[in-house]
Structure formats: C-alpha cells, structure tokens
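Okay, so here's just one chain, in structure tokens, the form predicted on its own.
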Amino acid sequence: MQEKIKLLKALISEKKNIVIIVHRGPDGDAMGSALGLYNVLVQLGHIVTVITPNDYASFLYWLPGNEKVIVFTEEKEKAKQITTDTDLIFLLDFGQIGRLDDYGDIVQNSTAKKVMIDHHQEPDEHISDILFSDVTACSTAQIVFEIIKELGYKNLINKDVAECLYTGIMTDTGSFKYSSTTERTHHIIAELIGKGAENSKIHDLVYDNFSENRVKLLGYCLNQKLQIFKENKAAIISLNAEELKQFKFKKGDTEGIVNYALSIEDIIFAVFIAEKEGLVKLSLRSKGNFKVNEIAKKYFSGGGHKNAAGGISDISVNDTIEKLKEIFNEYKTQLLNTKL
C-alpha cells in the first residue's frame, strides 16, 4: 500500500491532464467515488474529466461536479479525444476493461499512466500501472477516502469532496445495512459528517425523491410480477421491455427493487430480471453465505460480490426464469441449509 501510495503521489505531484472512468451503468458508488476523487484533483491544480461509458439515474445528478461529467454515449468524439490525449486515467469501481462496453478499446489503447481503484474480486491487473484492491472495503468510495488520507490530503477533504464519498458508501452498503458495513466504515462516516456531509439531506436526495412513474413501476412490480418459489427460499420479479415503456422507465427507476424481494421472509436468493437497450439484464441478492456473485459468474456472463451480483442473459425474459427455476433446483440443498 505505502508503496503504491508513493508512486501515486509522484504521478500527481505536477500539474496534468487527467481522466476519470467508472463502469456502464454507474451507480451511487461508481459516481460518488469518481466526484469525489474529482473534486479532490481539482483542488491540487489538476486539468479533470471524469466520463461514464453511458448516462446515470437522475438522483445522482446533484452530486458536486455531476455537471462536468461527460457521457460516452453522448459525446463520442469529444470523449476519445479527451481520453486519447490525457496524461493520467483512474478506472473505479470496476476490474474489468469489458464493464466500459465501446468505451473500452479507446481507453485500453489510451498511453496514459492508468490507476485502478477497486473492492470487487477477480480485477484484471493487467489493464492498470498501479492497482488498489481490496475485497474487504464496503466500496471504492471508501478506499478512495483511504487513499486520500494516505497521501496526506485529508485537509482537501471539504464538504463536496465529503458528500460524493458518503453517497458512494451509503449506497454500496444498503444504507449501512449490509454485513459489509464494518467499524472501519462507520469511523470512516464518522469522518465525512464531520467534514460537513449532511447525512440526512443525502439519504432524502437518493431514496426519498422518487418520480411518480417510479412508485407505480414499483407497486406493479410487487402485486403482478413477484414470483415467490418457497420451497427454495427463492424469488423472482421480472419486467420486458414492454412493461418498462408502459411506465416511461428512465434510467435509476428499477434500482432497488430486487431488495424487496429479499426483504420477504424465508428468502435467500432473489433475482431481478429486466429487458433494457436490447439485453436482458440480472441483479442477484441473497443473505448469509450463499454467493450469487458465482451463480452470475457461472451462467450469465457476471460477476460482483458474495451477496450482491449482476449479469445479462442471451435468451428472453421468459426463457430466464425457466433458467432461473432450474438453478433454484441445483442449488436447492444449499439454500435450505444456509443459516443468515
């Protein structure tokens, strides 16, 4: 670490043009840790970017430095060329080049010096000049406060810098109700209010401002779609393409929702199925020590932590679920037996 700390701190001892890349679809912690970081290199002189390969729910927007953020998808060109010419790239919250979808080949061809910042397992080492890693942090906001620290920049660490972090961790760790959430992360909270992060003000901005569509996608979600197979301790709540159109489905509306599943008694492993830009997508959840991060691994192309997963299908909807259902049976004797 104190190694790696110090080759970091001479990358960005002088002035230089600088790139911030998360993964597709960023959530709160893949955008909360980046601004965060942003906000931190801005105050040391430093020339920031910070690209996503695809646009973000619209409760992040408020994030101290969302209006710099330029979307690959969005601005093709202008991206390339930033990403082309730059001295230095971070990639957080992802260990994969395959996560930035097109956005990939440009930055994996980029000369830059590039950093990785990441808590999920498996990153590919190959693809960074120095690589944090560790499998332990709730998530990358985290080890980016860390970071901070180590490289004795905690005084830069100011209300903005201290709101990105606090959002990245809040929301990696379910609202600090995932086994996760350790001591190390609370101090680390802690610290943020301190540094003037308004907790409550936060959690409103993210779980309490829904659109009205939202609320009704939910609601539909939850009388027609939830598929409870008891006799495996599993669920399944699924939405094609059609049905997201149906509620004017915008990006962020669906996150969440397979919680809800899993909040249901009994439940170890649930599974939320939705059709989106022509792929049919996989969030998996589950409690104890039963690790769908290896079932995502396994049959849907994924990958992500014990208790939390992701992956697409290449088959339909429908055809998920009969997939789905036979999983539930393989693994049957392992989630009857796994003790929360």
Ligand code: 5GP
The other form holds:
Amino acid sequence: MQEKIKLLKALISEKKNIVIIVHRGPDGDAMGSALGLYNVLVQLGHIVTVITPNDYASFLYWLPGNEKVIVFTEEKEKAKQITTDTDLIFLLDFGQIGRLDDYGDIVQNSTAKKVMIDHHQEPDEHISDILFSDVTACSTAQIVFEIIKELGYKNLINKDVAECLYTGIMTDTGSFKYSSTTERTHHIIAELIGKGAENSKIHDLVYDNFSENRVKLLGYCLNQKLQIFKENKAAIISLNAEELKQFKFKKGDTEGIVNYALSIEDIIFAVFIAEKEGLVKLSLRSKGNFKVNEIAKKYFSGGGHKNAAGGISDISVNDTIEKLKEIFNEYKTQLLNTKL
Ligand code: 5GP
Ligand code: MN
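Next block, the form predicted in complex with guanosine-5'-monophosphate (5GP), ref. the form predicted on its own:
To see the whole picture, the full complex is given below, headed by that same chain.
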C-alpha cells in the first residue's frame, strides 16, 4: 500500500487533467466515491471530470459536483475527447472493463496512466498501472477515504467530500447493516460526520425521496410478482419491459426491491429480474455463506460479492425464471444447509 501511495502521490503532485470513471448503472458507492475524490482533486488545482457510461438514479443528483458529471451515452464525442486527451484516469468501483459497455474501448485506448480503486472480487490486473483492491472493504468510498488519508490530504475532506463518501458507504452497506460493516467503517463514518456530513439529511435524500410510481411499483412487485420456492429457500421477483413501462420506470426505481424477497424468514437466496434497455438484468442476494457471486459468474456473465451480485441473461424473463428453478434445485443441498 505505501509503495502505491507514493506512486500515486507523485502522479498528482503537479497540476493535471484527470478523469474519474465509474461502472455502468452507477450506484451510490460509485457516484459517492467519484465525487468525493473529485472534490479533493479540484482543491489540489487539477482539472477533473467525472464520466459515467450511462445515466443514474436521480436520488444521487444532489451530490456535490454532480452538475459537472458527463454521461457518455448523452455526450459521446465530448466524453471521448476528454478521455483521450487526459493525463490520468481513475477507475472506481469496478474491476472489469466490460462494466463500461461501449465506453470501455475508449478508456482502454487512452494512453493516460490509470489508477483503479475497487472492492470487488478478482479485479483485472491488466487495466491499471496502480491497483488499489480490497475485497474486504464494505465500499469503494471507504477505500477512497483511506487513500486520501494515506496521501496526507485528510485536511481536504470538507463537508462536500464527507457527504459524498458518507453516501457511498451508507448505500453499499445497506445503511451499515451488511456484514462488511466493521468497526473501522463506523470510525470513518464518525469522522465524516465530524467533517460536516449531515447524516440524517443524507438518509432522507437517498431513501425518503421516492416518486409515487416507484412506491406503487414496489407494491405491485410484492403483491403480484413475488414467487417463493420454499422447498429451496429461494425467491424471485421479476418484471418485464411492459410492466416497467406501466409504472413509468425511471433509473433507480427498482433498487432495493430484491431485499424485500430476501427479508422473508427462511429465504436464503433472492433474485430480482428486470428487462431493461433490451437486456434481462439480474440482481442476486443471499444470506450467510451462500455465494451468489459464483452463480452470477457461472450462469449470468456477471459477478459481485458473496451476498450481493449481478449479471445478465441472454434469454427471456420467463426462460430465465425456468433456468433459475434448475439452479435452485442444483444448489438445494447447499441452500438448505446454509447457516445464518
Ligand atoms: P446490483 O444487483 O445492485 O445491480 O449489483 C449488486 C452487485 O453485483 C454490484 O455491487 C456489483 O458488484 C455486482 N454486479 C452487478 N452487475 C454486474 C455485472 O454485470 N457484472 C459484474 N461483474 N458484477 C456485477
Ligand atoms: Mn461498491
């Protein structure tokens, strides 16, 4: 770590053009980490641009610095030019170039030095010049905090930086409840509050700020679309494109729905399936030691963490449900023996 910090410190010791990039469908951790780092680097005099492969949920638009973010799918030429001409690229909260979609080639072709900061399993070591990987970290935002501290820039953590990093840690830990939440996480959160992060306000902005359609869509999922496979300790909630349209789906509206399926007693493995932008996207969640990232990788070209993973299915929503039923049966013994 110290060697890498030295290299990074040298890289940012003089004024540079810097681009910060996150994965497609950026979540609270991706945007919180990116804008937290952004708000530190601009104080050091760098010219910094945050670029996302596509748009993200509007409950993240309040994050300080959000108005400067460039969305690749909306401003392709501009994003391409900035990425090609930049000196230094940060890649945050992902470990595989595939998570950038079409933007990935442009990033790979850029000759800029690349620094990857990530907490996912098995990050690709060939993408970056410096890789900060900690798969035990609850969030990328927590690693970004540690790096800022190690660089000796803790004094640059102002209210804006603190609120961004707080958001990243809060969203990726399910509000500090996942097993990845440690004593260290709480110490960092305490420091961020000390630096001005308004914790209660942030919870309201992220979790109590839903559209009427979003809440009604949740009701529909729970009432009409929840399938429980008691004998396998598994559950599925699925939505096709037509249903999403009916509830005027906006990005972020389905976030967290999978957790309701997992909240049922005796359910160990929960899956949420949604047909979005012509793709069948899966969110997998589990309790205890049942590893959903292995299932995501093996069957759905995806990955993630032990208890939270995602992927894509190249068959229809209904066929995906059938495939999942087979997977439930294949893993039945393991599911029934999972201890909490
Ligand atoms: P979500 O279900 O919230 O979309 O994703 C949960 C976690 O699974 C993410 O934090 C990410 O680590 C991982 N994940 C989601 N989609 C993909 C994917 O397509 N590929 C990989 N490698 N990981 C994914
Ligand atoms: Mn994350």
